[in-house]
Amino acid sequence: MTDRIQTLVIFGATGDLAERLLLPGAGQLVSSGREYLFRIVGVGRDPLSDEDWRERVKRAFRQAGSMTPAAQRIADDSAYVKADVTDPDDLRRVLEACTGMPALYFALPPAVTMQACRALEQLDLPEGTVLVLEKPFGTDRQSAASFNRQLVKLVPEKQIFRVDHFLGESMVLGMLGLRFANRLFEQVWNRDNIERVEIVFDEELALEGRAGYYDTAGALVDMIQSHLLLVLAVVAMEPPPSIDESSVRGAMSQVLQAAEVHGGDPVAFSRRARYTAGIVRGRELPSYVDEPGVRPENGTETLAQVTVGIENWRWAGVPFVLRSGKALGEPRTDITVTFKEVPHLPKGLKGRERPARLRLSLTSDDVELDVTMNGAGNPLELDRVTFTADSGRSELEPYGQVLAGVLSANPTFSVRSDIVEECWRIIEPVREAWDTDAVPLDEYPAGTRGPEGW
């Protein structure tokens, strides 16, 4: 596809998605000089009128940088449609305040979304629509893959955009071209080099009003599943021969179809947890059973860490340590490499502290590569020096991303059906160990690095 879109539809225009990521997303990406001339159109169940809409258009724009000439035209080109997007003759309405090529953004529960796709199915959708869709895809893999089955009667794969934020971070991005236009580390990047891989997302944040979501999907789900994952099939991907979806998603998905919990051992290779009361940043916070919404008997997890092993001739033996928790006193979010020691070293020299580490941050733009060299002192003690770089925001943040390889007809970064069952197949082994408590649910106090052995 090459054409671009030149409708947004946003369904659940009114919501929280829309308004804290999905316009100012928008904005930013209109601002940014780039030429992109589309009609928004919001979608909801809430009376707005079209000037009330254009406000909010207005004021998120704003809040997402400078109102250039062409932000105030889309915004004052954009339109409210009062709808309830399960009904098939609303939806022909929507369709009707379209122009040209839309896309439809679904910004709604998982099983709204569903509803809708079904009443999609009665109309004739214009052609090159493309069906833009918001994690989670399913609750296991049989319901992804049926989900996947009912969106291909829509349109076809290559028009649907399953959203995950993280492949449009700057840094994961950025992972393409510091591996592919390096030999230095192309040359190193495999099993005889590498010790362990650790990718790790640790906020400070807490449920923050998530109960609704998060309490039936944890850690596990929530970011592991989805987003960590992800990260990992850039991280360890074959040479893709072309930047485009065909090869980078096939790329993607070799990679997961050779993972699995590492030694196929869930039990040994998984841990969960949750917080308990504690402080974090001066911050009091309740118990995770104590939040409002949650029903302590779900048994969820609020920190989660899982070991994969990929067992291809690249990457066999090598473990990737995925880590993601909340309420944590100590927050990290990078990708650290671990590099293997020297085979020998000349007898004299002395003083390796630890192992060499490149760390990528998934927040910042910030690189590190630890280097070993002779200290300042006495030449034959060895020291370790960490050589840092910024390599350079992008200036869209993710969600400018996501929407610039939606309005650009481009799926690169988005999830193909194939790899959302992968991501849930390597799971569902972690998932039938802790629902039956063959994994303990450790605890750990919020503010803290978490429980106490990890």
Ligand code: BG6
Second form
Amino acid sequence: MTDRIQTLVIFGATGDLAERLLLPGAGQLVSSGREYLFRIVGVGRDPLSDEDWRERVKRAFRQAGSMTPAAQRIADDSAYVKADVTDPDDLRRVLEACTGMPALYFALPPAVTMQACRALEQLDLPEGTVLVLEKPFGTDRQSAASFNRQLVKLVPEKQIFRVDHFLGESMVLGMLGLRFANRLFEQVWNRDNIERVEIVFDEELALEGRAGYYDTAGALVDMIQSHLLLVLAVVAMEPPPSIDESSVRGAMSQVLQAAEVHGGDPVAFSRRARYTAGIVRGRELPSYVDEPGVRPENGTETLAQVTVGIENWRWAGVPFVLRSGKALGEPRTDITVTFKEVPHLPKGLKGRERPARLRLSLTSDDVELDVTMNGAGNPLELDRVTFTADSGRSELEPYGQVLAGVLSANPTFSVRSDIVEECWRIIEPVREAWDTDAVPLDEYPAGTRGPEGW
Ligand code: BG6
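Target state, the form predicted together with the ligand; input state, the form predicted alone:
Now the complete complex, all chains and molecules, led by this one.
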């Protein structure tokens, strides 16, 4: 068994991420019956008593439906430290409040996280300290590489957890079993049999007051660089010999090294758009540019699509379409694998064979496999049949899963330094094409499926 983390320090403890995702995730984890014993230390700039903080922890646990005796104990034992995370003396006080191996979770804006890490250089960190960082990690390949160099001055790479909560999604993890525990799929998981792969995350959610962050990121960085390329890596990687950090992350890194914008042509294989005023599920939304805090001159896209190719024996020529957008009318969040047509259809079978299609939802438990079969009525007439399954969701939500990795100091499903740099490299030509307006910024009314003709 790996060493366990004994203190979870949450920097940015009074912020939205901590309240909405981290504390409920922690509550779920301790209530799941697994043996996690750790202390939570919240750190923030607001003056908060230990009592107030414990109330917040309990509220978050209760909201996640997780107030078991174990969760109650963890909440009662938690503490709050008022501190400026960019001040080494304050950080020293935080470390003094920790017992055993701490995990320092930076639930903070990236610029503050970088300053805090610089301040940590002046301190001696306890043996085994784990650093947990949220996206976006850097603003481009170069800044990510330089931040990576800074972080390994503090702790070894295996103790640095760059969080991608999509790698905690049950269906992304489910892909490992589906691919590697069934001859049925892995044998045909290649360019000879697969026509195209789509990884789509189209949301109804709009900006939701996040202009400060989103208006400088946009859909390309917020979703494609940070999440969907990692999902692609899991879908397309070679079978790892075991599910451990070096095998899995090695396989993900290798496939990403082979990935680039399809045909090396970002103008032909990328698209961008942003929403104008409209109605999403009865909710009236203003145009993106009229949302509070948005600077129209940033030209931020709220919908991005990039087709990626993987230049290796398994995948050469197969398009991987990655797409994500906000304020869309028909939410779609899935991985869809479309197989090739059969090489020959016996004469006498009536109707058209349509290629088989496998669809895994990224937000529910649904798996669907569309196949062509003899339909009802005339048994020689082909029809479409869908096998559906409820794969059974993991008992942990993605952030519970992320924290399970952190607290057991197991970085298998966190993002390694070279992987994050590869993800920035892959989107670099797209950003260049967009910066020079070689790809137009299209528009779509909120509540529709996207721009006409996409
Ligand atoms: C976040 C993005 O990382 O993922 C959001 O910043 C997006 O813009 C979200 O809405 C989607 O994931 P989930 O799992 O929170 O629905």
